[in-house]
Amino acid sequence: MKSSWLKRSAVAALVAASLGGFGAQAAIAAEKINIASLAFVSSAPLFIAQEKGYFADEDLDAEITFFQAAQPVAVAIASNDADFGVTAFTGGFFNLAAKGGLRVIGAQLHEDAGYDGSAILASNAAFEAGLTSVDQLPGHSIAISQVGSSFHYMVGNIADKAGFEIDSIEMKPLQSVPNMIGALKSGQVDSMIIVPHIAKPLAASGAGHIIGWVKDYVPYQVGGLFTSQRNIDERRDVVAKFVRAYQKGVADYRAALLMTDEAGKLIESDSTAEILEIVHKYVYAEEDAKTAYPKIRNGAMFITEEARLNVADVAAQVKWYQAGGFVDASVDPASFIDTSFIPALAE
């Protein structure tokens, strides 16, 4: 009898603890997402997010997952595999965004005036022969990624702000950055655009000049935040929650890696150091502080408040693409764009 009854007992706390355990699970289960990145300065925000807890704050269970590229981060998105994504606009980017469901809702990277973004290197060969300046860049080749991707645009926005014609220019698509620096310094192509932490290194060690800087044509949204159609259409209040836990990361990157004095020289702040401790955990990991902090402020481009999109620019870039035929002609800015979750930046 006495066995009997120590298995019965046995039995009920099993299901009493399965059961508890169950119910206790419900109550604190987060929402789980997933968030397409690259292990880039200009994910920044996410990072912060990740880290200082704003996403488990809005009960979110984020994963951060990296690609090498910017297209798969859209790839990922548009397939579902991930929720969210924050990367640089490129052609395919937007015929992927009309195609594929995807819905720009804030921004990523701006070129400010104030800051310095992405440089325009002249080789040292093409610099000697008289490339000095930027409105001497026709008849001369420059070195692009690829066909129809953010480079592309660039020397466009350049071209058609300084006033010639983008057909002067002879592009050189190389496929990656680092064949773009090695085309550079072997004087291969007579000029490139790139971001600052490359552009800055580069000059200083005598590989090429920097000629210009884009913040001299702007405006430009070079990048943005995105999810699916799908996420907004069936998990708004998740949506809602993570804009604003990356939007309070976004508050931390500008206190801490854009403040200015009144010259307008960046300088460090109370939470520089903190911030810059965390996005070296994801960003040049591998390289100790001493060398990765400088990489790191280098790279640290403007970011606009509260990640607004500057949605002008976004149409503008698109209509460039489309009059190059990198982005078909059918495609509307507005079908893609959704500023119901982050206001869009005043003009």
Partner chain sequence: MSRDIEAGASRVRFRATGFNPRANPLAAWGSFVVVIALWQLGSSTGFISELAMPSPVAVASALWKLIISGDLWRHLSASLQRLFGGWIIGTVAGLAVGFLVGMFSWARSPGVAMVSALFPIPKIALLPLFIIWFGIGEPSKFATIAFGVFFPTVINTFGGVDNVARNLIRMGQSFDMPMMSIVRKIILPGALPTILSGFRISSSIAIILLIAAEMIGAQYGIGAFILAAGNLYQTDQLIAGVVVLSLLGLCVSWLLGRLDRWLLAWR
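Show the form predicted alone, please, because up to now only the form predicted together with its partner chain has appeared in this conversation.
If you are looking for partners or other molecules, they are not here, because only the chain is given.
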């Protein structure tokens, strides 16, 4: 009888231990998050954080979903189809943010005078017909993704700085970056603006001509890191964990791809090869490393230290979109910018 009781006790203890272990594992299970992004070099800090385990270190089970334009990324966050987003600011983004759906918590890439950013390209046909400089854009067509997009904003500011009216250019909204590229290569549009890891290869292959750089006309905070107000209210700890992982990715990105010598020329660092290998898994993945690495290297646009946001510049963008009727006049940037996770860039 005693032996039987001991056996039952032992089994009970094993079951309890097993259940206890299961409970402990459940308690520390990684929090699932979905990140909306574009497959651009500018999203590299996300790829680095994923591949180097920075998200996992924060007990986050991260999945990255890719889109073809900036606006759908913002919509994915506002509709709770994704938890975090990294992409360019647009008029549609600001309108969504003002309705309470989005909160900007940090910075993505920045057009900076010291680094190559987005290039202004002319198609072969337009170039041969005389479109060889930015001041000759009036009377020509230019591809943009959507009306009110970051491309629209850049065109407007370039026109202002170059001294011509934006209405003197025919803007053609083509809904996605691949469509824009195809239209330029086929001569359906005369020009477009695009990030350097796409612009430089296009020019090098003879598919277009670089006639200017956005940084020379409008250095600005191109994009941001954002989440939903719901995430901040209900999962603030998850947002903080995501930010820490993203910032580690930014630090690695800057160290590997933005290091310069005293003359301002980009140089290799000890981590450059590793980071290029990581980014290659997401950008130009269909090409071999020998072909892809120079494109990725050339496409590394500036990102501020710790992903600090230029709040004043975001406010200036909102004003521009409001002046053009793309953003409601009542929209206040202060209502959707949250600097409690990452301090803003000092003015």
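Nothing here was measured: the structure is a model prediction, and the numbers come from that model. In this text, rigid core is short for the largest set of C-alphas that superpose within 1.5 Å between two forms. Residue numbers count along the first chain shown, from 1.
The rigid-core alignment places the CA of K248 less than 2 Å apart between the two forms. With the core held fixed, the Cα of Q108 is displaced between the two forms by less than 2 Å. Comparing the forms between the two forms, the C-alpha position of L174 differs by 2 angstroms or more, with the core used for superposition.
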